[in-house]
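One chain follows as structure tokens, the form predicted alone.
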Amino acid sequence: MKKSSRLTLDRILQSQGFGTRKWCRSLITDGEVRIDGQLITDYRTNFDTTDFAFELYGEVWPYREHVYIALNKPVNVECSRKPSHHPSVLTLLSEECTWRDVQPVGRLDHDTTGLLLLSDDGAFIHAQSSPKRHIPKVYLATTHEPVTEELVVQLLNGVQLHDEPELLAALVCRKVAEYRCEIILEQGKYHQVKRMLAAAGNHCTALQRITIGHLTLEQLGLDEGEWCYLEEHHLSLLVP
């Protein structure tokens, strides 16, 4: 359920990532903001944020208490605010997201592509990252050697990884092409898919995450590098 509150217009703009409070006030007094087509120049005017929207820069912006984002991550970007060798994934988002302190939910390696969630909602990030939730994630792995029946069986039965006390097994593993397999995992161990394939005697040459819970890249229709806001019906799919 959406939380209702009343905020002054400058605070609304600031909360939505349009800059400092001082800058947001100047946008309003300079006549850049309209509500329902009406020009508002008094930044002290307050509004109920429930189902609220405003027009700025010629675009209508719905008020969002928090933002939930899906990105189709390309190669050679890092899921970090302080990247080491490649640009941060945050550089692919809008400036408003930066002001809102949006962060990745978990990580994909710099050379792994596919579905990545981001948000400014700390509770959501924690819940989605928690191993207790058992949220399945679907990966497409391209391999160096052909995918054999023996490889599939090994991954389903479990393989031993260094520093892991127990065998790690795929929930589902199936061959989809001679050099490609689909792997579904609940855990999120470091480099897990790559390490599992290596432990089973193969090597991962490319990796893409295509599904989290029941939310798929295909449903979102995002090309690599593209992102979108997630709405309530999307969020309802992020379940085990």
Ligand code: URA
Given for the second form:
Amino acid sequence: MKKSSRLTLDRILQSQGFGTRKWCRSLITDGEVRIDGQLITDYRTNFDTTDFAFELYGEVWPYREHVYIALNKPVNVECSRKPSHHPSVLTLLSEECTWRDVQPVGRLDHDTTGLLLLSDDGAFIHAQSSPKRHIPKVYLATTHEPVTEELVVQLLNGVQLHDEPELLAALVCRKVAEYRCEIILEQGKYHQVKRMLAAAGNHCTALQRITIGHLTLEQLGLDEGEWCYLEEHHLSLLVP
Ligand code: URA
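So that was the form predicted alone. Now I'd like the form predicted together with uracil, please.
Time for the whole complex; same chain goes first.
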């Protein structure tokens, strides 16, 4: 959602993650910033941020009130700001994202790959993580034992997980190969896919999240470790 507001150029640069106000002022006075091709060296010049763009070191940046990011998470990175055994997913993003305090929306295990959303919009993170929204997430699980009809039926009927008051069932469970199944879940409980497969007598050896709502990794065309900004048309796909 775009909000119209006038801001001084130093505040604009700071809000976009280009460092402290002092540093942003120095970028402007040093002649590194252009607006519509025109050099601006007075950091107090103010602009309407609606559909605004600026050029820094010759690169054009659209103004973004918030950033919404999709990452194709590789293995051996953790979805935590203070990781314990592997680097944080945040190390895969740009420095501007760190300055903007971008956070993962929910978590994937360190050995799970695939679609992970990140943002600096607290309301968005909260809404996307809310169990009330029932946003389906599609996982591709590789299993240790063959995927049997019985396993599929068990996951569809629901399995009992330790510390869960009720049975947890997959919305969809489909065998896609001898050792692979697609599982769609609405909830996002801790290690849910792995625990459900274990409760059904199998074992997950690899896990990839390929879709959130109607947004697929395939549409985004990201290789492992790559990320992109999400635009309005992508965000509209993040619905049940
Ligand atoms: N379920 C799991 O077991 N792990 C994940 O990372 C995501 C869902």
